[in-house]
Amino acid sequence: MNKLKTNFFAKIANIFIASCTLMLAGQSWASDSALQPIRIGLDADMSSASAESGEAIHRGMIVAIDEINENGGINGHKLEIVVRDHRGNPARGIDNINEFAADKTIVAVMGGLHTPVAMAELKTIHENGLIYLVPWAAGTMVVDNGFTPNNVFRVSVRDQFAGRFLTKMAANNNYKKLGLLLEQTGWGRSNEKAISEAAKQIGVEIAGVEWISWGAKSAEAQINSLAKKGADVIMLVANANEGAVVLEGVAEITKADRLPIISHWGITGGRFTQLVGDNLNKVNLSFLQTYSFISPARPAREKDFFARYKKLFPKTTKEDQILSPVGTAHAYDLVHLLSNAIKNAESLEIAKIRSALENIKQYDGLVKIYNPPFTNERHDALDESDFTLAKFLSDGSIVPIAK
C-alpha cells in the first residue's frame, strides 16, 4: 500500500513539474545545465530623463550575474535579466510589475531611481508575491510600507537617514538657515519631513520650503524666495533635469549672492553635467553618495569588479567613466544577496527567499561588508555611516569630498 501511494504521488509530482515553467527540485536542486533560468526583472527608467540611472543599475546586475553564472549559477540554474522601461511613470511601472508577475520564471524585481514609481508599485508587488530589490529609490516609506510580510529589501539611501546626514553636513559647514528646494513628489515630501526633524535636533533653522515640479523650465521664483527669507544654503532634492534648472538659476545670480547647494543624489542619475555645462564651475555644489569607484572603501573588491566590468563594457577604460556609481554598486550587491538567499533557501518560494534574505549572517560586498545586510526588523542595508558628500569634476566624473 505504501509503495502504491509513493508511486501515485511521484506521478502527480512529475505532472506538476512538467506543467510549470520553473519549479523547485525539492530540497536538493539538480545541477543540470538544461534547467530553466531564474530571472530577475529590472523595472527602471531606461529611456527618459533618468535613463543613466537605469543603465547603471542594469550594468551592475550584468556584472554580478556574469560572476554567478561563470561559477555555475544558482544550483545549476543560470540567472537572466528581463528589462522593462517605466520612464519615470508610475502607471507604466505597475503595468511592468503585472507583466513580471505573469512570468513564473521571475522571482524578484529590481527597481529604479524613482520613489514615486516604487511607492505606486508596492501593492502590486505584494499581491503577486514578488521580492522587490531597491538599489536607488530613497523614500523612507518604500521600505516602511505597512505590508506584512514585507517583500522589499534595499541597498540604498533611506531618506530618514539622508535628511539627517545632509543637515549635519550643512551645519558642519556653518550654514544656519536652510532653504529647502524639493521636487513636488512623495520623494520631496519624505525629505521635507526628514530634514525638518533633523534641523530641530541639530539646531539649525529652516528658512523656507519651495517646490519644483517635474519638467520645470525655471526655478528663478523659488531661488529668489529662499534668498529673501534669509537662506544661506539651498538643500536640493531633485533629479537631473530639474536639478540642472536649479543650478542654472543659481549660476545666473551675481557671484557674491550665489547660494551654495547641498543636494540629494537624484542629480547623478541623468545627464546633469551635460545639461549645466560650464555653469557647473560657477556654483558651490556638493551631493550625497554612498560609493566611489575612484576612492573605494574596499580597494581589492573594487579591483576584481572593475576587471570584469571592463571586459563586459570595453568602452569603459577608467573607473571614473562608470555611470552613476551608486546605482551600479548597489545593484551588484543586491543580485549577490538575492543569489545567496536562494541558495540558502534551497527554494524559489517567496516566503523562503524572504526569510533567507533576513537571515544572511554576513556578505562580503562591494559597497561594504554587510554584517548582516538585513534582519526581520530591518530591510535597509545601509545607514548614515555609509554616506559621504561628493562633487562633480568638469568632465562629469564624481569624486568624494574628504571628510
Contents of the next structure:
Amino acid sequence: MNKLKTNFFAKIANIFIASCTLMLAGQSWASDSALQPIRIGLDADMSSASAESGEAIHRGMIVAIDEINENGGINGHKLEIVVRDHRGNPARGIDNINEFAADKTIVAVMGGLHTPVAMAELKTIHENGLIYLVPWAAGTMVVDNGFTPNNVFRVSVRDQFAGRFLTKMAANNNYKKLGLLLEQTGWGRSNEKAISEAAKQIGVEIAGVEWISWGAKSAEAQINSLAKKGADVIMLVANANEGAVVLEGVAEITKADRLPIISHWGITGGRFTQLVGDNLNKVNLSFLQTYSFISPARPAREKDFFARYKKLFPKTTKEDQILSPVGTAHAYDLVHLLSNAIKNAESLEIAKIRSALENIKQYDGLVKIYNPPFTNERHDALDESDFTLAKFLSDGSIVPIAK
Amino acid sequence: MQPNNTPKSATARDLVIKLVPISIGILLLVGIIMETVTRRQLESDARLHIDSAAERLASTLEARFTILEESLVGIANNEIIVNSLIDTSSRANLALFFNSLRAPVKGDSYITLTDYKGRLLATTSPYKSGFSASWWLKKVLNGERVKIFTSTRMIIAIPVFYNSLPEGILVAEFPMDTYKNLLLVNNYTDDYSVLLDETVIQSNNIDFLIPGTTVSQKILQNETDFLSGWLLANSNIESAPELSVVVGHSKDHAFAPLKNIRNALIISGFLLATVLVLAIFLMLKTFTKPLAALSAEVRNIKGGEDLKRKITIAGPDEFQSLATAFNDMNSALGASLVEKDAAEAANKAKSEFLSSMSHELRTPLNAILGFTQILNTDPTAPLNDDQKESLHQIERGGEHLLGLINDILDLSKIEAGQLHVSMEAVDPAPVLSHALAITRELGKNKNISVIFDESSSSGCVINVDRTRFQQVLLNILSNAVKYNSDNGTVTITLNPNVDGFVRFSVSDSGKGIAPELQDKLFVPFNRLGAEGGEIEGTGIGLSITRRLVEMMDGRMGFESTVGVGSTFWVEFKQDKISSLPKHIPTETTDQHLPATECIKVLYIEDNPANLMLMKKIVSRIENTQLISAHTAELGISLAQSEMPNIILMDINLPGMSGIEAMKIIQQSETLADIPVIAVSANAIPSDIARTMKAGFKKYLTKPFDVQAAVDIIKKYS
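Can you now output the form predicted in complex with the partner chain? The one shown was the form predicted on its own.
Now the complete complex, all chains and molecules, led by this one.
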C-alpha cells in the first residue's frame, strides 16, 4: 500500500519535471524562477589549419559574454558557450549543428571562417530553427542563401563587396591585369564571381583564373600560368595553409618578376606568418581587413574591450598580440547584437529573436555604430566602407595601410 | 661328420645358408640406417626449403599489399581528394577521377571516398553505400591504414588527411575474384595456398589444396591424416593477419631419392649375394678340396708304421706348408712314439718283475712263516727254549723279508703312480692310540718308555687317508723305538693349529743323526751307515713315509742333535669339522659252528708247502676236514663230488686260473652257494680288486697269519 502511494507521488513529480522541461524545450521565455543559462554554440575550426580564427572568435564571444553576464545576463539568464570543432570540414560542421540542435538550450550558433562549411550547414540550421551568426565566412551565398525566413546574420565581409573592394585596391595601385588564384571551394567561386563582376565595372582586365585545392603542396603551376598570362598582381582567395603555399611559390620567383599579392583575409585565420617565415618580406602582400586593434575605429570602445580581454587572457599584453582581430571583433559585436535581440524579443523563440535582430535600431559596437545592424532585407552588417587593406609586420601583427 | 660324406657340398650349403642371410641382413641394416639418415636429411632439407619458401611467399604477398596500399595512400594524398572533402561541387567528378586511375589489380575494384564518419561522398561502386557502420572506422580515424580480408572482399581503408588530421576516408574494395588474383604468384615453383583464417582462398595447385578447404592448425602441424603426405610450412603475412600462406612439399617428391637408394641397395644386395655364393664355391674349390684330401690322408695315419708315411704336398702355399709341417711333426711323433714304447715296455717289465718277484717271494715266505707259527704253537710238541730261540730267529728273518717286500712294493707303486689315497676326515685319537699300543709292544725289548698326553689329541680332526696315516705314524714311531738307546724314551706331542695343520712330533733319545748325513735321510736304501748294525731296516721306510705324507697334502721334517736325539714331525691339514662322532668299531660276531657236523674245506693249491701248511692249520680246527686239489679243474670236480662248506682257492694256478675257476663255480647250480676265499701271494691292490670282482668272499694274502686263516674258515664255513 505504501509502495503504491510512493509510486504514485513519484509519477506526479516526474510528470511535473517533464512539463517544465517541455516548456523550456518549447523555448518559451522561462519563468523567473528557472533562470536557465542561454547557450550559444560555437562551430568553427578549433584545431586545424585555421584554428586561430576559431580561437579568435571564441575569445571575442568570451569577452562579450563576460561583459553581459557581469551586467546581469539577459534578464537574469547567464550566457554560455558550447564549443564544437569542425576543422574546416563541412561533414563535421553539419554533425556539430545537429548536436547543437539536439540541445534545446542553444538558441544560436556562431559560425567560423569557412564559407564551404557554412554553406553545407545552412540546410541543417534552418531545418532545426537555429540562428546562425557569421563572424567571418564571407561567401555571398552564406547570407543570400535562398532560405525564407533567413536565420543567418553576418558581421563580416561579404564577398560581393570584398571582390569590388579588392579590385578597386588593385586598380588604385595601378595593376591592370589581375591574376586570380582562388581556393577550389564555394568561397573561391564566390570571389571569382565578385572580382570578375567588379573588374568589368572598374575596367581592369582578368588575366587568368587559377584554382588551388585544399591540401595543395605547391601552387607553382598556377603562379606560372598567371605570370605567363601577363598578370601584374595576384588576387589571392585562400586560407592560411594554401595562402602560404602561394606566397612561397611567389617568393621563389626572381625578385624582379615577383608578383604582388592582394589577398582576401582568409590567410589571417591561421598560422600564416609562421608558415611563410622570412618569405613574408620577399613578397608585396596586402590583404583585406575590417578592424584593427592598433588603429581602432572607436578607440574608447576598444579601450574597454581590451581591458576586459587582458583580464580574461592575461598572456596578451598588447593589442597587436590579439589573434585574428577581425574574428575577435566581429564575434564580440555579434554576441552583443544577439543579446540585445533576445532582450528585446523577451523570448527564446527563433522567429522572435530573428525579428528582434532585424529590428535593432542601433547598436554601439566595437567595429562601428551599427545603425541599424540588420534589416528585414539586409542580414549583412558591414559594407565596403568598413574595409581596409592591411599588411603583416614581421612579428605577425596586422597593421592597416593608410588609405 | 662322417668321413665318407662329401664335405664340400655340405659345407657349401652351410656357408651359403649362414653367410647369405647374414650379409643380406647387414645390408638391410645398412640400408635401413642409410634410408633413415637420408630421410632425415631430406626431410630437414625440404623443411628448410619450404620454411624459407613460405616466408618468401609471405613477403612477396606482403610487398604486393604494401604496393597496393601505397598507391592508395598516394590517391588519398591527392589534393583533388582532399579538396573534395571540403568542396561539395568537386565531388561530382570524383568517380570519373577514380575510374581514370589504373586498376592496381586485374578484375573489379571499387574506390569510395567517405567523410570522416564513413558516409559516402563519392564512389565507383555500384552499391553506392558508405562505411559508417564498419568496425574499423575508429581505427582509420585514428590515422591508421586498415586492411580487411573477408570471404567476399578485401578492403583497404586509408585516412585522408588535411593539415595532418584525418578528415575523410578513402576505401578501396576488391571483390574476392579480384583479390584472389593478387594472391596468385605466377611461376612459383612450390605448391602453396593462401588461407583466410582457416579457409583456403587461393591455391596454385589444386592437387595440393582446393579453395574452400578448411585447414586447421592441427592439419598444419601435420597432426592429422589430411595432408599427411605433404611437408607443410606456413607463414603469416604481417600486415594481413587474417591471411596466411601454406607451402606444401609432397613427401613423394621430397623422398624420391630414397627410391633410388632403395633400388641401389636391392641390386647391390642381389649382387652381393651372388658374389658371396660364387666366392664360397670358389673358396671351397680352392681350399676345401686339398683340405679334404689332407684330412683323408691324415685320417689314414693310425700310428706305428703309418707315422713314417708322408702325406702329399699339394694345393695352395698354405696347405703345402701345412702338409710339410704335418710330415715333420709326424716323423718326430714317430720317433718319440718308439721311445715311449720302449720306456713303457721297460716299465711294464719292471712292474711285472716286481709283481712276480713279490708273488714268488711271498709264496715260500708263507710256508716259512706259517710253519714257524705252527711249530711255535703246536700244543702236542712243545719246544725247548733253544728251539724256541731258533724258531724266533727264523720268524724274525721271515718277517723282515716280508717287510722288505712290502716296502719295495709300496715304493714301486708310488713311483708308478699306482698308489692312491682316499682322503677323509679322521679323528687321529683312535689311530694314535692303536699305533702307541704297537709301539709300546715294540719298545718292551729295549725297555723304552713311550710318553704321550692322550688328552691333547681330543677335539682335532685331520684330513687324511686313514690307513696311510696309520702307516706313517707307525713308521715314525717304530723308527723312534728302533734307533733309540736302551731304556730310552719316545715322546709324542700333538700340536693342533699350526697354521691350519696338526703336527705330530715324535722325539727319541737316541744318538741323533750327524749333520752331514741329514741330507741323505730320505734317499731310498740309504741307511746312513746302519747297514752293518744290529738294527734291521730296508732304508726305504722314511722315503715312503715322506711320499705318503706329501700325497696327503701334509708336510714332514725333523731336527736332530747328535747325542741328544732326533725329533721327526709330520703335519696334516686340519679338517674344517672340529670333531667327529666317536668311531665305534663294529664287533665282528663270531659265528659259532655247529659242533656236531664235520666241516669240509676244499683247498685248491699247486704249492705243496702251502698245502701242507693249510692242512696243519685246518687240523687245529675241530670237526674240520681238508680236501685239496693242485689244479682248478680237479678242484671243481672235487667240489662237485664232495660239496665242501668252504673253498680256499689259489689264484695263480697251472692251467685254469683261480678266477676262471670261480666263474665256473658261480655258474654251477650246485656250487654257486659255497663261499670261496682267494688265497694268493699277489699283494698288488689292483689285482686284488679284480679278483674280488669275480665273486670271492674274501682275499687272503700270502704269507697269511695262521690265526687269520683260522678265523676266516670259521667265519665262512
